[in-house]
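Consider the single chain below, provided in structure tokens and representing the form predicted alone.
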Amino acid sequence: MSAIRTLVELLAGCRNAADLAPREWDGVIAVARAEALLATLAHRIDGAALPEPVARLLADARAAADVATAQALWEAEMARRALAPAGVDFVLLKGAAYAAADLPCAPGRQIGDLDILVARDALPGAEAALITAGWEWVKEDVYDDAYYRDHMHELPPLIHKLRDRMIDVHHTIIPPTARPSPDAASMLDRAIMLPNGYKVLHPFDRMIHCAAHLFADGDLAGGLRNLWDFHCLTRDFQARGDGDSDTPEGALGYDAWLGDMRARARLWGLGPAVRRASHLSAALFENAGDYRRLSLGDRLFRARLLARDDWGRETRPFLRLAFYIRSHWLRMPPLMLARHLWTKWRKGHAAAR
């Protein structure tokens, strides 16, 4: 069996890590790195009976990963701290709302840049009070800057001069420019206060956040990681049992909650990267990896996601490479798409002199 799904067993409860010889665990490691899992892998299976040095290493991981929470929630706090005197309300997005949520995946997960959603009307205040912070801006390029403002769904990611850390000011959840339409001024409006004071995202709209993500907006590099937020965020759910939920559809029950979450993502267009997550999630972490009831369609998605040997390496570059053309196009309507595509080659090309 191949390393990455090994992982996604062990991930999925359904292989005793104990089990593993030891020259299996170098494959899974290095999968698990490369997926940005390691440190979840290490929660996940904490206790297991492992060779030291695994031990040791899964040990380290799920100690670096508490620190860089700790530094995410602090990053939220910065943001918070620059942003209330201005008025600029936001709403935790991903991983950082994860942590301060404190939901089911959020051990060991991986965060990078500290991403927010604010309304469309209050971008011109939100920036003006970072960069008053400290952010500075990160693309220096006068077309990428003007790409991002015209075309995208964040203000250019910002950075902090001293702390070296990224923000993401979004306005939606994908880009305007793509096919599907969520409704940004009512996810804000559903947006839930935690005790801790900040805002996340309503558990509908969370998962149709993390589907769409993961299936409508970009061409699946980290997919695993995102596949297993979507997992997570689902069963949570779940295995909170009919009206034991911290919002009033929790009293419908999980199967009439899972109707009306699915209805409003068709109402967005993201019905079908809903459906998607549902299936692929439950073929790989529910049903032992029986994929015999996915779709061909669901079947490309699943080697998209699984394309790494046991050395880390990505593989089917064919695949990969269709991926990230269906990427572009989920993003861009046919003239706009070659009109960048071919804005970005002059300009490599000229560099490249």
Partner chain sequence: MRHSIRIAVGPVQFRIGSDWAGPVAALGHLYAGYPQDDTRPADATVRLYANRPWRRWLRPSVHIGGDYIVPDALPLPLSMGLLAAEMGMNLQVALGWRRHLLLHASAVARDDRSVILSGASGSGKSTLAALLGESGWRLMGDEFTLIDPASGDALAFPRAVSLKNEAIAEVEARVGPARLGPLLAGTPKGDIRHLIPRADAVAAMHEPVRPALLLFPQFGGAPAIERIGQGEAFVRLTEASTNYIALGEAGFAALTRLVRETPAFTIAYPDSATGMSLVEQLWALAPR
Given for the second form:
Amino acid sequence: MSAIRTLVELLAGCRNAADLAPREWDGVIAVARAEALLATLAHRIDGAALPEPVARLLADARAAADVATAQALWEAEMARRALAPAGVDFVLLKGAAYAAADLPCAPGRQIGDLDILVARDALPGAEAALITAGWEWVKEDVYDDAYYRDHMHELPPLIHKLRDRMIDVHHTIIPPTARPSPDAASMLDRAIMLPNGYKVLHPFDRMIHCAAHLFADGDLAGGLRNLWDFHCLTRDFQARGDGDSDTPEGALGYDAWLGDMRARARLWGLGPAVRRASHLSAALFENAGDYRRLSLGDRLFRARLLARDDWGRETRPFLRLAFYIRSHWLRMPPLMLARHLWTKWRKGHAAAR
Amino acid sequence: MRHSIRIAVGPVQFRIGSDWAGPVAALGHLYAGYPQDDTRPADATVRLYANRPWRRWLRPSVHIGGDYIVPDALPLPLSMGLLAAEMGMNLQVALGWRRHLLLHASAVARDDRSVILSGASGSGKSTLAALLGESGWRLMGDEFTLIDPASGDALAFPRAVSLKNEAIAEVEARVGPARLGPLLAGTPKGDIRHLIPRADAVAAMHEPVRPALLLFPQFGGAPAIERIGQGEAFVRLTEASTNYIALGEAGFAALTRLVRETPAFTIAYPDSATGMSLVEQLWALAPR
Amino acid sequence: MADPAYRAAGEGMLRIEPLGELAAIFDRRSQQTHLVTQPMPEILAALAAGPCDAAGLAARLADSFDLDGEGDAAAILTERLQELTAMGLVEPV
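Mind sharing the form predicted in complex with its partner chain? What's above is the form predicted alone.
All chains and molecules follow, beginning with the one already shown.
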């Protein structure tokens, strides 16, 4: 079995970590690192009987992830200190939200930039407050700036001049040029206040955002990690509902709430993304290896998600390229895509001379 | 990958894969005397690869990859495959190792106590350690020294020493050709030749050693010794560490303890013989 | 703008290790290390009693420090408090 499938089965819990041959870990560790899932795996199989070098490496990974999570949450705290006095309300997204809400996918999860969602009309205030507090533009380039403001779903990325950490301020969860159009105002309305003072998306919106991020807003790089998030979010909600939301705790059956979430996703044109995420996460992480119910399209996505060899190398270059082009296609109407690529190309050309 | 080799240096088990036989054979020669446990899973994976299939034969150039990569790293010609392997191994340790506080420093030991030499490239820390390693000291490493947060001890990382430029002749005058790798002339870092550490240094690589002296060597200028304070040593070592920030409080505790318990000096020296005698001089005065 | 009051980190959040004339501060919330000189550790210790503004801080510190000219002391402390705020070690309330 390939290392990446072994990784999936270990995460799914349908393969006993103690049964792996010592040298099988070579590949599992390499692909887990490549997919940014090593510390997640380390938490998932904590306590298993492992070869001593593997046990030590995974303990290292857990400890390092604890440090990284604290650092990421500190960025949320810094954003709060900058934005609260300016009266800007914000919602944590993705990794920082999972950590702040202490969700099951959080232990060991790598968190990159801080992603926050603010109301569209609060953007100028957020921008000014962050700049006063020491964040600055990463790119001074006029085209990129105009491009972000006109077409993307976030301010151009800001980086803190002392801490060297990025913040992405979104006003909607996927670019307005992309075809699905989620209702950011409704997401902000339904956001949940955590006991620690941070706001996170309603569980439904969290899942929809995760699925949207996985399929509609990217070339599927890091897709396995995102799919694992989706799996954990759905399992978590199924297991305990959410006492802070308007959904009675544990009152809804799995199918009923899944139906509710899908209805909301469909309303925003994200039904297909949620449906595909559900199929793939079920096939990979619930009945690992049972791919019989996947459609041809789902199977292509699965192949892309698992395109990595035992040395951690990317495989299937043509499939990867196809997904890369698809990601630009989805985010931009074709004519705009052509103009975007043309401008990028001309700048690259000029720089080369 | 087509060719591969497993190498253990200090606490790190490497797995190195290559599209070519050459770099793997050269590594096999340098690391033949290192302990080998074929059942031990790898801590770190290094890949030496051609980024287009035909580039394995046509003007072959070696790209450096692995668990951690530097996006825009330039490839090296196949004749420098050994240097590519060394850079790949360094990269995995520098970016991936989390068990110990990692100092960009060479180290030597005597009587279970160590001298840690920290400095940028060109400070001569590598040459000094290599020469001391041939003069009654146990070579712990020429590039990385690991500090165990639990015990405060220094741990060795005795990879094959990367001798550069003038240092090559200095060492060639003292050791036989059997302990030297091939000469890699005209690399981006100048001429390079690897030195295989003495067998006793390799055999002792898992033995922790108490830090006794922290030195910050500077090659060039009149001989000079200057004591530096704990705060300055702390700042210099955070800058010399690739994982200080990632270790959080464990790194903080290890480093504050190290600079409190270990006297620190800068040394300036015009040539290796003077540098070695300054180390011996400070060693004689070091508290024990 | 009125002189704000500042709040120190919660108990146990900072680990302060003297290093000769400097002090290394590890902030367990941010996982950051700050190297500071006197009177930063003293300011943090004085704030532990509860939030206060620069003038109040000058009064608290007067017991252990020889602060000449009260106006000056408060101005200097305001600067130090702003530096500590930038490090995230204290927070205006």
